[in-house]
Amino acid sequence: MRWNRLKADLAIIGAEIRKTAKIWFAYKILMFFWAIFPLIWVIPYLFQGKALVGGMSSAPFAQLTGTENYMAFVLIGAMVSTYIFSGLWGVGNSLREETYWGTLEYIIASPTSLLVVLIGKTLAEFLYATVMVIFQATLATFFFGIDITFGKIFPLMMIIVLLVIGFYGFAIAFAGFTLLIKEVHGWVHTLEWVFFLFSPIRYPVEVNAITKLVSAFVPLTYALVAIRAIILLNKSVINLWQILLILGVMDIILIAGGYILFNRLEYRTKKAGTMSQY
């Protein structure tokens, strides 16, 4: 029994897949978007950071970062980062487009878990953004001289699924809550820049005491830090145990709580009537 069931979860996670695919392919002109606008919202700050220092090099910048190589740095902040917009906009904002496209009353109505649908989300969503990294990896390598080596790809992608698993946890649990508040852009726009903020995506946090305190609760701190290591100093995956560690930890707590959470939330969305309103 639990083997059949098994079975037909996956068969939806599958068919979940399938479909959001087919939702990609009928828009092309979102993924040449997607592939492209994480590298050119870098190159405004850029011409910033050479008309502030006369230069795409800096001691300071160099202090707190270990490279002077600042271009190399916020482009590897774009790339890892559509990981976690995709999660945000794709898994926290999956539900409420089923709302939109009046099919959330026949997910609530079929026998299927509303979080098994998500997982197949989470999945297609982790696809999507691999194949974006890849070709904006790609275009960083032959155009701006990052030393993306075929020996660094495997300890790169083990940071990347480690900082994926926990914060698509979160994005389950967002999920959850957009069924509840029944608005998500608002929140993800909010969220976004708290990312911003308090993590090392376009600047290092050392720079401010309040940053760097807040960016120690946030997974992509640690996953930024474990990649530039790896690409920008040639570090060792061994020698970043300890970061590895935390995101393991982080991860436990962010799947087990996005999943409490998310059934609470569904829950209490059900039990208010109020599942496919508006």
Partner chain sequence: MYKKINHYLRAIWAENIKEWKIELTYKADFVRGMIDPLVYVLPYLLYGIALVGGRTSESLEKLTGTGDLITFVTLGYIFIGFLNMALWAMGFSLRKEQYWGTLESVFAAPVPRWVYALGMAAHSTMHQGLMISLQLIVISIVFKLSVNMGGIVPSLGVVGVMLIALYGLGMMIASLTLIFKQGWLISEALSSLIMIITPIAYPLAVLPVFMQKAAMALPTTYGILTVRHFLIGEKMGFSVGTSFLRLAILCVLWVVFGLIVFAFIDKRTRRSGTLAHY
Second form
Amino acid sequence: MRWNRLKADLAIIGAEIRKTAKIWFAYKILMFFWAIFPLIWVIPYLFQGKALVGGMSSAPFAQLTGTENYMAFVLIGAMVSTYIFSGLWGVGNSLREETYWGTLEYIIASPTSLLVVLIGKTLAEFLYATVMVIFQATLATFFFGIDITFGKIFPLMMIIVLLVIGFYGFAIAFAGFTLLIKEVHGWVHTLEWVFFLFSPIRYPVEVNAITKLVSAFVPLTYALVAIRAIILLNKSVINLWQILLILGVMDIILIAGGYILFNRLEYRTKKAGTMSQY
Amino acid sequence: MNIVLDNVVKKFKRGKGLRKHYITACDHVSFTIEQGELFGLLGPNGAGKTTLVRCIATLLIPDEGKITIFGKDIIYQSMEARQQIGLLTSGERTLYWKLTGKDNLKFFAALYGLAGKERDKRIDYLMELLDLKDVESERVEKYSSGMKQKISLARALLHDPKILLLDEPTLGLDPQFSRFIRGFIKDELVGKGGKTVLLTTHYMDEADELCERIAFINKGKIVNIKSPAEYKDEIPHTEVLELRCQGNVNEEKLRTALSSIKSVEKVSLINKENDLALKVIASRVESILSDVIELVRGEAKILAIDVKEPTLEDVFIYLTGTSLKEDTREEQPDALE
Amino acid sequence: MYKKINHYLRAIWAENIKEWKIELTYKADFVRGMIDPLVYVLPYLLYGIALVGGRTSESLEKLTGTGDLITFVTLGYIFIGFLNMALWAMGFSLRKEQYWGTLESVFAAPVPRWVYALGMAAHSTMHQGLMISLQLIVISIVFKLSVNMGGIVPSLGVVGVMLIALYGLGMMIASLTLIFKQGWLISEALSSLIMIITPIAYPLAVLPVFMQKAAMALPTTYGILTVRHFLIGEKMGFSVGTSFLRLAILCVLWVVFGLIVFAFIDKRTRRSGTLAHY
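Okay, that is the form predicted on its own; can I get the form predicted together with the partner chain now?
Let us now look at the entire complex, which starts with that chain.
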């Protein structure tokens, strides 16, 4: 019985991934967008660095981050954040899209949990973002000379998986939230900037006491520190065990919290009868 | 002459690359509408009615031909032409849902050059006339379809235009609102107001009840222009045979078989999920009755048989071979990706 | 004649009022929209501080004659608000009407299209102006910005001329969104590229030569340089007179170009019958 249930859920997740993949291919231009633009967005930061320090390395920057190479710092931030931002747009929008297409009620009426569908969506998002990031990393290697040796790929993937597990817990709660609010785009934009401000995507948060304090509660902060340590400071993953532990604990909290919150929000929407409103 | 259409042609591009082709929405359409006339365009969905209205309203540019409003060319003197026209399009989403009914009217009043006391008086008058006073300060999103249509109608009347273009004004409304709108068009607009009205519809009752002259339009072509009474004289017969049946039939085969019965002149068949509505126009219904029943019974289950006096719709079928209830639309236009 | 001018002015004002009323029904979005630009600028500032270990950069001083990076970047950054006005607020006004279903009713009214365009320009300018003022006031207080007070009036003059040129851009985008379903990509791509070559957080000198040349065709370049010249004495590389002259020429070019694209697409949609299609 249990086994059958699991098999059915896995089938749904598989179907969801296939469906999402088909929709991407219908919007090829979006794939192009996520493959290129996160790198284009950080170019102003490179020029700003050049103007402010007059070269490609900064000693004050090294005091905060351990590396003088601010270019590598922001490029890595851009790549890793693709997981977060394409995930926010994808997962945050997915239920809204289903409402817009008029398909959400059919999903809910089918004998499956909305949560399983969402897990399918997040897995699809993860695969999608990975393809985009591989593309970006290739570009970064060619154009900016970022060096990622083969041996670093496994530890990097490990950290990214730890990052996205927790993040998708958060994203699922956010998806539940989108059932209640109707103007999702504005919220996604704001969340984007919360991440930009309170995690070291584009600048070392240690530079300011407030941003340092708040970012300590954001898993992305730990993931970025660990990833940069591996790529730029050639640290081994074993040296970073404390960071991995923190990420793991945060994952558990976020997944549990996301699950509970999503169920609550879904229940509320069903009670209020606002599911199919667009 | 208020509105003159002279050989108007409008084609739309469909498909891309090798599948690119043109469909003709208006095919050399010519007619004139006189002052104070209630003129109807009657035809099935996709006949080209809305395209014609949009051309007259300056929203579309015809490919050939000329349209004038009080002698003003709609392309070269579009501002002057627009000032004379009040437009009511079908569809629910033509108002700002987040604004109140009154705010919608205020906004459009400014576009039509109304301001100050004159504007407020006009809006008050229209709200009163259309019985919208109670809801004028509520947001349009809270209105029923009928109320939205009333506000749209008030918008069309804001600048007291001499000409009204009403595109399917009762589409999707419940019978009570439809009756109100029809009465309003006939009594207020044309009766008291002396307006010139062009009304499009695919409801034959509406055209029959309201219009002084009706243009039958089918596949972009004007088939004929006459008064309702004159149209009914078109059919030399006094009876039409109607059947309702159920069953999975080969439409073409049945139609051909029925048409081959002696003295049958026109056959219309509408199939909605195996629910068939059949109309047979023949010189003497009585003499073909048994043949028709025999034929249909072999194909489907007969639910009802009726012999009726011909309506405008039957005249339409008689003249065009198409029923008003058919959907003759072709594909939607593509937008660029 | 007088009557006609009066009619058009009222139409422009009504367009502006209507937009305010609709926007204010989405209260949460409105408030968030006001706060967003405040948050947006912070990563740029903090990144700058991290790079030089304070708010004064010797390198920047050498390049521009002014070393206070906070004032420098903030003054540059407000121009992103003006750019957003053209690319997003004005650029998406027609698409919005199309989505609401009101575009045909507006276009059937006896006012020329340019009157409508001016209405959207008036509204977006006021809305963005409000956001930018708020942003400037808060940042000035928090970071204690100091500028040359005598430069404020001429700065407003520069911004005024620049805005006219941006209206041309806004009109062009607004009409393009009527024929391209993925119109937001045009805006996103344009804004990403303009943000690189416009000297927001750095002087033109750090850009490769081809980018410097491209920047000369952008009204925002002259806007930023001249405003910073008036307020904090940035060295521009050309005189104030030249700047105004070039800006005036760009104004004419962009507005004429915008009007041509607008008229062309208006005609095209009226021929193809796609005006009402969302």
